[in-house]
Amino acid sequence: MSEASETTVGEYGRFGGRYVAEAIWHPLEMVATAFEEALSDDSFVQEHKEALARRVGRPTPLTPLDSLSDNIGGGRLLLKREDLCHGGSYSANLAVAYALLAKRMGREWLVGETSTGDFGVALASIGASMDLGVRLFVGRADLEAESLNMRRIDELGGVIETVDTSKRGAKAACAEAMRYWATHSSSSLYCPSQLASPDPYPRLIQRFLSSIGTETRSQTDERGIDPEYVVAPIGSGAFGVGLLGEFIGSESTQVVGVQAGGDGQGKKHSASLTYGKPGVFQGTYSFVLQDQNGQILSPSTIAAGLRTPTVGPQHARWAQTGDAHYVTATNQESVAAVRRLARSEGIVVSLEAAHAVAYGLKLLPTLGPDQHVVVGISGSGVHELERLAKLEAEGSSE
C-alpha cells in the first residue's frame, strides 16, 4: 500500500487509526467527511490560501544566518521563520484551517487545548476574526506558568477551562477537551494542536500545515539550494509534519526530527521515538512513553511545546521506514542555542525551536561551504524570556 493510500484511511503502516469511545466515533466521522469535501471544493481551497496570506502572513521568510555560519565554519544555516506568523508561532496556520472548516460545518464554537498558550492565542485570535467562540482547556500548572499567553487569550475573548492537574503538558487538557466535545459536537468543532490524535486529525493537520514545507522547497529552489539537511523540533509533531513532509523521499536531503532529550541521561526526557514503545494513546497508535505495565510515563523537558509522552503516527511511520531520522537535544544545549542565536543574529526563538537549532549547529562543522542546513523555527521565544533567565540561573535543569 502506498503512503498516499495509507493517508486516505488515516493509517500509516501499522500506526494511526481511530481508537476512541463510540460516542466520539460519529463526530469524528463527520469531521472526516467535511474535511474531504472541503479539499475537493476549489472555493474552500482558495479561501484558505487567501486567509493564510491575509491573517497569518504567508509566505514566511527563509532567513540565511551568514554571521553565525561564518563564525562556526563549515556549512550554511538557514531558518524557516514561522515565528513571524501572526501571534508568533506556526499555530496560526492550523487555527485558520479549523475556523474555516467550522464555518463550513455550521459550527459556532472552536474547542481545543493549549499548554504553552501559543495555540490558544492563535485559536482565540482567528476565532475572534471569524465570529466564532473559542473554548480552551488548560492544565492548572500551564495556566500558572504561561500567564502572559493566558492573559492574551482572555483579552481575545477566549474562554479558558482549567483542568486540575499539577503536571505541565497537554495530556489532561486533551482528554477534557475531547470529553466536552463529545456532548457538544453539534455546535462546536474539536481543534487539537496535537498531531497524536484520532483520525482524521493527523491527515487534516498535515494537509493544512503543508504550506510550511512547500514554501521551504520553493524558497530553496529560488536560491539554487538543495539542502543537505532539513531539521524540525518534534513534540507531538504537528509543526514537523508540515515542514518535513515535503522532503520525505528526497534522495538528496536528509530529514531530521529533534525531540527533547531532557537531562541527557535518558532519565528525564520527552523522546518517545527513542525510548517509547508502540501503543494506543490519545486515540491513535504510535510510540508512547510507557512502563512495562503500559502505564503512561510523565515526559520531562524545559520546552513546554515538546512535553508530550507520544508522537503523531506519521513520525512513527517515518522512523520505522527510515524516511526520517530522529535525534535528541538536551535542556542545556537548547538554552545555549537560544542565547547564541539571539546574540549572533538578533533572533529570539522558543525553547521548542531551540532544540532543532542546537542540532543544526552541530551539523554545520561537518559540512562543506556549499552545503546547507534548513532549520524550522516553530515559534518566537519572547514570552519565554523570564523563564529562560530562571533556567540559566538554575543551570538549565527542569
The other form holds:
Amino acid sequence: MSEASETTVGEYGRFGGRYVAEAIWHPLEMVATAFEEALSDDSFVQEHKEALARRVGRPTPLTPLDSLSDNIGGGRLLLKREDLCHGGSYSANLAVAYALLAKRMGREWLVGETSTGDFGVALASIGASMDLGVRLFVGRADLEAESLNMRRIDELGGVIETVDTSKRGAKAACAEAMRYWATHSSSSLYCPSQLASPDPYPRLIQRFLSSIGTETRSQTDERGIDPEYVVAPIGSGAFGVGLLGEFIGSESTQVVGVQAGGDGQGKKHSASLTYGKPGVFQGTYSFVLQDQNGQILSPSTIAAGLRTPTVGPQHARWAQTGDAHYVTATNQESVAAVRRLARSEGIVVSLEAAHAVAYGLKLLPTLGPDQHVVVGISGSGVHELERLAKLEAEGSSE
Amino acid sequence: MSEASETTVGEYGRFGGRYVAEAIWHPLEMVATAFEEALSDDSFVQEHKEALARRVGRPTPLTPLDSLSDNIGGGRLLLKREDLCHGGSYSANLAVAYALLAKRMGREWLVGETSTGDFGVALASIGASMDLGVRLFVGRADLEAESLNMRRIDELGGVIETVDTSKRGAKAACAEAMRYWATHSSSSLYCPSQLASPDPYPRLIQRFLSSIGTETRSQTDERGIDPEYVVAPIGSGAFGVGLLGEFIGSESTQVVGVQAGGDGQGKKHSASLTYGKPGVFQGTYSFVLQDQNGQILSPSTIAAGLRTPTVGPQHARWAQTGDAHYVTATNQESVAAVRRLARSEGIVVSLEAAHAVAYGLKLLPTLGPDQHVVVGISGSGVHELERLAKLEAEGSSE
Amino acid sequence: MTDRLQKLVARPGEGGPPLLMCAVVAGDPHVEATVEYLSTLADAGADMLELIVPFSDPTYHGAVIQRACERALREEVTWNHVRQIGEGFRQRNDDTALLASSYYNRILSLGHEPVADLLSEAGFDGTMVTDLPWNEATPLREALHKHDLSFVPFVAPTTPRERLEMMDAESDSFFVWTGHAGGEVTLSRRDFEASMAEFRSVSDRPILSSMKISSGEEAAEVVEVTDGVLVGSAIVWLVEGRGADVGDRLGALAGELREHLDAPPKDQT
Amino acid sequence: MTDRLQKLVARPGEGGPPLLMCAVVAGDPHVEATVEYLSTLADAGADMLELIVPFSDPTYHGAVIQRACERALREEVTWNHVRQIGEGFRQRNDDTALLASSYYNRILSLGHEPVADLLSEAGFDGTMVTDLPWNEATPLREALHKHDLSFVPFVAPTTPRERLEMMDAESDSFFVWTGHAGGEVTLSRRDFEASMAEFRSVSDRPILSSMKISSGEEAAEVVEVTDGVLVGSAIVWLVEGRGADVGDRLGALAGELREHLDAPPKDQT
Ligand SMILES: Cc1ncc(COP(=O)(O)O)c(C=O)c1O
Ligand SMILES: Cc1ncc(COP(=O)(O)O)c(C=O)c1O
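Having seen the form predicted alone, please provide the structure of the form predicted together with a further copy of the same chain.
To see the whole picture, the full complex is given below, headed by that same chain.
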C-alpha cells in the first residue's frame, strides 16, 4: 500500500478528491459551483422539497415488522421503505435533484449510467417530466439481464447507449458515460448513480439523499424509538450515505453498512471495505478491489447494484474513523432474506437491499424487545423475481 | 328490461343487494356485522389508519403535470398516485383492511380472486405480514398473461388456484372463489377485489378505500384548488368508488368514471354503464353486459383489470341520479395515453389507469388555466411494458 | 301451490314414500330431447322434475352441470323454449311436479310477471332460483303466488335457525337442502343429521336433500333423515355420455333410485 | 527536468523543427517487442516516446488503446517490466525522451517515491498520468522533482485561462493538448486555433497536440499552431495488426510523420 494522497477538493479525511482527466476538471468545477449556489438558494431548496413530495412520494413509510420480529425473538425490526418511491427505488430522490440542478444550469441533457436499470428508470422518468433529454450508458450484460427496466427506460423516451462489456455492474458504463460527458459538458449534466465519483458528486449525492436519513430520524422519534442499529446495503454507497449520514456520530446508534460478500469465500465478492485497499478509481480516492499491481479486480455478487469494485469516499472515511462499521452478507444469505421477508411480511425487496436485511436478521436475536434495528430498503424486488425463479430452477444461489 | 328489484340489504337506490346462494347469505351477514362493529371500534379505525401509513405508504402524492399541461394548453392536470402504494396499486389499501378484519373475526385465511395479479399481490403481501394464509383464484389465461405478478404472489407464499378458463378477467375466478368460500366460510374471509359483489362488500370497499378520495380532497385544498373534474377508471369500480365517493354531490366538481370502450365500435368493450342493462350478476343488482335472454356477455378490453361485465352498484346509482357521468376510452386511446404520459412526465401507468388519463387529456383543451382535472391513477404500468412492446411489434393496439 | 304439488308435498307427512326429484338441463343437447328425458324420468318414478334453464355463468353449480349449461347455451335456450318444454311434457304427464330453476338474471331479463305467466301457462308448479335468497325474493314470490306457483327455498349448512323460522313461516311448499355449493360435499354424516334434526325442530315441511347423490343406496341412506332427494349431476352426467340409449340409462337410474327409496329403511324395520 | 528533455523542450523556441512524440503500450504484445518498437520509432525520427503502462480500466482512452491495454494485461505488466523496458531502451538510445504514462492507481500501488526512483533509475524523463489533474498531483510531482523528472500537464478544450496560468507557473517542461477524451475529436479547426492562441497568450512552453493524428499531412497541419504532435492510436493500431513486419510499418509511419513535420509550413513560405 502506498502513502496517503492529499486531495485538494471534496476531502473526507484522506479520501475523496477529484481524480479525472483534465477535460473534466472544469466541468466538475462548474457543477460544484452550481451545487453550492443552489443550496444557498431557498427557492431551489423549496422546489426540491416539493418535488420529493409530489414526484417521488416522500415521506416513505417506516414499516415495523411485528410478525417477523415476534417469530425471531429479540429486538424489533423496522424497514425504511425507499421501495415505495416513484419507480420502486431510492434513485428517484437523486434523479429529481439532478434534474432540478440541470434546469438551473441551463443544461438540456442528463447523462448517466445504469446497471440494474433502477437509476436509469428514475432519470428517464424525471427527465421526461422536465423536458430534459436522458442518455444512459449500460453494459451489454446488464442490458440483457434487466430487460424489464430497460424497456421501461425506452418507454420513457430515454436513449440507451450500449457499452460492449460482458461483465455486469456499473464499471464500464460509468467510464463510458464520463467519457461522453467530457465532450458534451456544456449541454449536459453528468448524473452518476455511484457515490464513488469525483468531487463534487459524493457531497452532492449525500446532500440530495439526506432526506432518507432525516426522515427516518423523525419517524423513529415520533414512535419514541432510538434505534440500536441502522443498517444499509452498500454498493457504491449512495443510498447508504443518505440513510446513515444522519446517524453518524450518534452516541446511541450503531451504524452498519453491508457489502456483498458474494460466495462467502472471500474470492468472488464486492466487499471493497473488507477486502479492498485504498486507491483511486472512478475519480475518487477510496477503498478499491485491486491486485498488487494496482489493476482493478472484477467485483462479483448476485446483486447487480452492489457489483462495484469501489465505494464512496465517505464510507472509506467512516470505516477508518470507526463511525460506521462494514460487514458482508453472502449471496445465499441475501436470497434467503428476500424469501424470508416476502413470506413473513409480504415485502419483496431487491437483492441489494436484502444484504442489509440479512444482517439485520442476524442482529435481532442478540437484542432485547426494547431495542430496534432500522434496515434501509433501497429498492423493490419485483424485477428480481424472474432471477430468483431461475436460480431456484438451477438449484443454486449464484 | 325488467321491473326494478327491491333489495333488502345494501341498497343504492334500486341497485345493490345480496344475490347469492343460501349457503353464503349468513357468512355475508357475519362479515356485515363484523364490519359494522369494526367501524364503531376506535382502536380498529386507528389500527387501520396506521397500517395505511406504515404498510401501504399513505399519503400518496398528488402530482401536478406541469410539463404535459403546458404542452396541451388549457386546464391543468394532476394525478392522484396510487401507483406509489406498496405493491404498485391501490389494491394494498383494500387488502390491508381485509386482513385487519379477518384478524378481528378470527379467520385464518384470506380468499379472493385476481385477474391482473395486482390485487393478488396486495393480498399475499399483507397476508404474509399478518400470518394469514392467502388463497387466490386466477383464470388460466390471466395466470399466463401476468406471469410476473403471479410469480410475486408465489414468492409471498400465496396459494394460487388455477381456474380453467381461456377468457381473461375476473369473472370465472370470482365465481370459483365465492364457491370455495361457501364451504370454508368459518375459517376464511372472502376478499373480493370487485366492487360488483354482494352486500356488504360494496359498502365495505367504499369505506375502506375512501381515504383515496378524502386525501385527494385535502391535497387539493392545500394547493388552493377546487377541481373542475375528478376522473377515475372504472372496471368493477372499486378504485373509482374510493376516489369519486368524496366528490359526489359537490357543486363545483364534475365526477367522471371512464370505462373500457375496447375497439371503440360498441362491440368489443367492457362498458357496462354505457352498453349494459340492469341485472343481477356477481351477487349485486347493477348494470350488466347481457343479451336479451339475460345471458352474461364477455367483456373485452386491452386492460385486464377493466374486463368485467358488471359494475359496482354505487356507480349504477350515480349514473342514474346523474351524480357522476360515465364515459369510455378505447384501447387505442389508452395505449396512446400510457405512452404520452411516460414520454412527457416519466410516469408509466397501467392500461387501466390510462383509460382515465385518456379522457383527462381530452378535457384539458376545453378548460382554462385556473381549472384543474384530477385523474386517479389506480396502478403502475411496469407489468404492462412487456405487453405494450408486444403490441408495438404486432403493429396493432388490441 | 298447485294441487299437483300440494298432493306430493303432503305425502311424506302422511307416511308415504320419500320424494324423488330429478334434474335435467333444458336444451341439453336439444329441446325435443329434454321433453323426452323428463317423461322418461317421470315414467321411471320421479315425483318431481327440475328443469334447469341454462345460464351463462352457473356460479354455484358443479362441473357436470356447468358443462351441460355450456352445451345447452349453444342452442340459445329462450323462455319460449322453456314454454315448449313445459307444454310438451304436460301433454304426456299431469301428475309429476315440474319446477323451473335458473339464476336470477334470467328471470329478470323477462320480468317477474311474464315469467310467472309463462310458467303457469306451460304447466310448471314453481321455481328455484340458485342466487336468489329468501330475503331478496319478495317481488318474484308475489308474482308466482298470483298463479299459485311456489318459490322453493334452499337450506344450507350455514343457515341459522332464525332464517329457517323465517322461511318456514313465509314459504308454502317444501325445502331443498344443499350440502354443498358446487364443490365437494364437506359435511360429515353426523353434522348432516344434526342439521336435519335442527330443521325438523323448526319446520314440518318436507325437505329434499341435494348432495351429489348418484345411486339408489346413497339415496336410501339420505332419506333416513330427509323426506326425499334431488338428484342433479348424476342424471346430467348420463346425458353427457349421449349415444342412442341415454333415455334407457336415465330410466334405469331413476328406477333404481325409486326402488331404494320405496324399500323400508334398513335400521328401523 | 532531465538534460535530455530540456534540450528537446527548448527546440521549438529556438526555431527548430516541431516535436514528434509517439506512444506504445508496454507489453503489447510482449515486453521485448516493446523495447524493439521504441527503438524503431526513435530511429525513424521520434523525439519523445510515451510508454503507456497498461491499466485494467483505461477510462479516458479510445478503443484502439483500450484493446491494446487488454492485450498487454494478459502479460501482467509490472513496474519491474517498466524498468526493464526503460533500461533496454537506454542501452540503445540516449537522446530520445522517454515518458511513462498510466492511470493514477498504478502509481499509487507502488507509491510515489518508489515510482520516481524506478523511473529515474530506468532512464525515463517523466510521466503523464491521465486521471491525475494538476491540482491533485502535488505529492507525485514532488517525488518526481527530487529526481529531476517531469510531470507533464494536459490541456483540454475545457481548461479555463486561470488553470493554464496555474499550470504554466508550476510546471517545468511542456504541455500535451488533448482535443478529445477517447471519443471523436469534436473541436472545429477554428476552435482549435482559438484555443492554441489562448494558450500561447499564457505560456511560452511548447505544447504537443494529441488528437488522433494518423498521417504526416495531418501532423503538418496541426503544427501550424502547435509545437508538435503526440501520435498514439495510429501507432498502437499498427501493432494490433501484428505480423512480422510491424517494426517496418512503425518505422515507416514515424518516418512519414518526421518528414512532414520537418517540411517548411505550407502557407508561410
Ligand atoms: C337448484 C339446484 N339444482 C341442482 C343442483 C345439483 O344437484 P346435485 O347435488 O345432484 O349436484 C344444485 C346444486 O347445488 C342446485 O342448487
Ligand atoms: C496520455 C495520453 N496518451 C495517448 C493518448 C492517445 O493519443 P491519440 O490522440 O493518438 O489517440 C491519450 C488520449 O487521450 C492520452 O491521454
